[in-house]
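A lone chain, given as structure tokens: the form predicted on its own.
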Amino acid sequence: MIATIAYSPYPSWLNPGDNTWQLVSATLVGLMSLPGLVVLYGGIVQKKWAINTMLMAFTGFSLVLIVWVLWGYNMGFGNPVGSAGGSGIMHFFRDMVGMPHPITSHYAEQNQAVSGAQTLIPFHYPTATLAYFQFVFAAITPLLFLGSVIGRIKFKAWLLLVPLWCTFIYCVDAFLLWGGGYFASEGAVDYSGGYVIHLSAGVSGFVAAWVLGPRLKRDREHGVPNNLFMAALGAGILWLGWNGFNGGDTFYAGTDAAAAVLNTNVATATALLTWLIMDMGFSKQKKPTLLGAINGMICGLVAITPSAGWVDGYGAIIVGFVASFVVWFAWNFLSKVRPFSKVDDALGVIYTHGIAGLLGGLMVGFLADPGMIEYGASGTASFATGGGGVTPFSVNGLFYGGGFHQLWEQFRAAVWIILFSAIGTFILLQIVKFVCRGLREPDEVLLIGDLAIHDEEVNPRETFAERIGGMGSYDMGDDAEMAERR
């Protein structure tokens, strides 16, 4: 008699719903930038930039993709540089950065994910599974800065600085804050990047703005959005791909991911509703708006993210609320305070990140409920390490009885992003302008837009085959009368 063997189409240690969770996680985050971001923001921009901006997404996409599997993930979640031991500034410099080196190999791609993200329990996929869903998160931060900088950055400079910013500022950031890194070790916690992607490209992108000068006047004044259609759609794929963006990050299939795509929905809700009673009841149009109902949205979305988790449905609703409150005020009266008021950010990405993302981090510290437990069950050892039975996983803030400490692990870690990354893209950018020369597009070229650096438009005229089919490119003798045809 034969013996019947069964034969398993996994290794041991992987579970099918965490892995299947986990690329359906990354792939909404994924959906956020392409083509979320891309149709949003290619609805905003004026129609002669249009396909710059939807460009530039799609290559911000792809260069990042490159760095992550060649250096960059490692750098953000693999072994620090640094030896063991030491205390103080050592015990920083020693925990600031993963080594970088590459995860192209079978062995590093099928092998089970390890990670300094991981303090309690193992990872039940690959080392692919969770590269990739952190890949989607790096790869947006750069898309939602360019909102600061279209108009004007010349698309070679784009093309240098997305790969140099990931590399220096964003993997080290992650590290810190993720990946086991210095920040992490003190107690600070970031959900899903309130601190690591909001926080830090609102501040990049406003110093990138300061660098690179305004845009045309003419812009300025006439930056019309060219499809509002297309702009809902965008933001519509931004707040449903958010459940896999704070939904994905429990890493795990369990009750805090259902927990956290909830909660995030709810502060979104509120947050939209607060910034369009405030745009009815305080405005100069006293109306409600598409744009203004966009702001909140997005605003309710990052300030969620550093908590979603972490927070009970009351702390979502709180959360939503002050940060789509305070940011309208800051929209509305800081932009006329300097440096605000000097600075073309042409999105605002400054308010509705930068801020957004800075207030979520800190309200974690009044907010954070311990019943809302991340790994596990409560008032169980669910799981454990080395032999003995661990606390399931949660975090304790002021209004719960956790005192100050939370507050102020808080605080040190958005002081380190808001200085690092300020410094550090101020550096590249001046890296960036004297290899590529410059860092703008020359006036007569922003005149133009699309036309004049892809020789595409959004709406393209009926000569656009004849272009294509290899007949003679644009006539920049055409420009005057273009630009004032848009």
The other form holds:
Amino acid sequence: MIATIAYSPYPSWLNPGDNTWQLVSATLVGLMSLPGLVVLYGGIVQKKWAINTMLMAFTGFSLVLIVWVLWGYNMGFGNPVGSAGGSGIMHFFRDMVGMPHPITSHYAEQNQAVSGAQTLIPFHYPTATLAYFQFVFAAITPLLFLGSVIGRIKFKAWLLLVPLWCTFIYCVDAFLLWGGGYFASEGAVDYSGGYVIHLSAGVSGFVAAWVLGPRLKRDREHGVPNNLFMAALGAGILWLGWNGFNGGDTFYAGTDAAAAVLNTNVATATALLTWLIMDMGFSKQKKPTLLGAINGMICGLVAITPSAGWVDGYGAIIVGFVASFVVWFAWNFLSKVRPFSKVDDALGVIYTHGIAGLLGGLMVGFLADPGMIEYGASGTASFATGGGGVTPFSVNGLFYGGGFHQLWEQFRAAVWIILFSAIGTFILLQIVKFVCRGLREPDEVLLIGDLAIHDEEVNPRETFAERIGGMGSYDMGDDAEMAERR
Amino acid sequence: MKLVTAIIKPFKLDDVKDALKKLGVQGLTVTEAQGFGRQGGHTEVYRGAEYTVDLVPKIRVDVVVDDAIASDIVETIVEAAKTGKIGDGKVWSVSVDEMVRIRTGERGSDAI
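If the structure you just shared is the form predicted on its own, then what does the corresponding form predicted in complex with its partner chain look like?
Below, the chain from earlier opens the complete complex, with every other chain and molecule after it.
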């Protein structure tokens, strides 16, 4: 007798719902980069820099993916380089980064995902899913600090900086906070990357802008955006894409994913309106501006990122308001004080990502509501309360009786991220400067922009362009001859 | 023949065009222009950064007419484009030596 063979696309550990949501949310986060940031930044920069800015975003995304599958993913989320145990400083170095190796084999891609990031429950999807999900976060981070360095960084220098930065800064921070590394094991939390992504991008961008020196004087004086439609489109993609950014970081398509999505939107709406009202009430012109609203929106998205599934709806409103309110003052007044006034952070990444990310990360220590259950305990009547001696997983902030512990852990992790990103980025830029013989395009190139670097302009006009060569055959004779032959 | 050139407020173009059509003008050329006079410019704010824009958008109307009606044309444009507020623009006319309709080769007044 021949046994019946039952084929299945699902290994026993795979849950199609979880796998679907994780791939969908990963794709949403990817869309935040391509085309979200591409058109947001491409629209906000002046016309002569649109192509250069957009191409740096596309190349950064591509470079990070290659780094990610060959060694980066396991540096961020694999096994620690050191052996377990130890305390204090030894604990720190043993649990600083994962052992680099590729995830490109058939086994690595299809095997059940395992990571120190999540040890409470097994993942219900393969490594390929988790690796792609974590990749889109790794990819957007350098694209965010691109906003600080546009308008003068040498294109080649960007192509070298991105893989170096991803390897030596991002992967280390990701492991420390997410991959089961030192700060994670000490209790610091970062729901979706307020620290690892936004604070780090803000600080790195600021340091890079300082090392690079300012854009040309003419560009600083004439740097008006070239297309506010594109800025609005990119901003909208960022907002809704953030549903994947925060909604995917429970790693399961459960209740906390839903709460994180809702909280993200609540904080963002609050922040957008806060900035708008500040502009209307307290700016010199007292006018509501689209780009101001977008700044506020980004502050809210960034600030809720470290806490999205650990605060409740009230917390989300407070997070959105505080972040937008504080960053509005920083944007308008701190920017006039050294060192901020002396560093040409072209798109202000230090404010909307750095400061907003820092505020969001610290607010976890105040506002995390232990009733917001990320992972419930089994065998209980109510998912939210736990019981039977099993405690559900949640985070407990100062305002909810959690004491100062969480705030202290959030503070320590922030100090690390700021110092490590700043010093690390400074050192990497010295290496890039040496290899590329400089970090800036020459001034005569900067005066022209896209046309000088790429031979492309963002709105070419056919009337003034005549084909002289290149790919394909265009010289097929004139139209009359072609018609006769037909 | 005279070339009458008017620099007017953009929202006055329809009024000027209609008034000229009523006078029998058969064609004119319109260009979007930027300029400044006594009106001065305005401020724009992008992400908190203030910019001053001292060239304001205007419409330039060029029309070639017979000497006989040139002054009527000028008066008509002035009347149609006037709001009484600063920035209404200018109208001037200069003599035209030659005019050719490209399609037919007609010259002078016939080409108007």
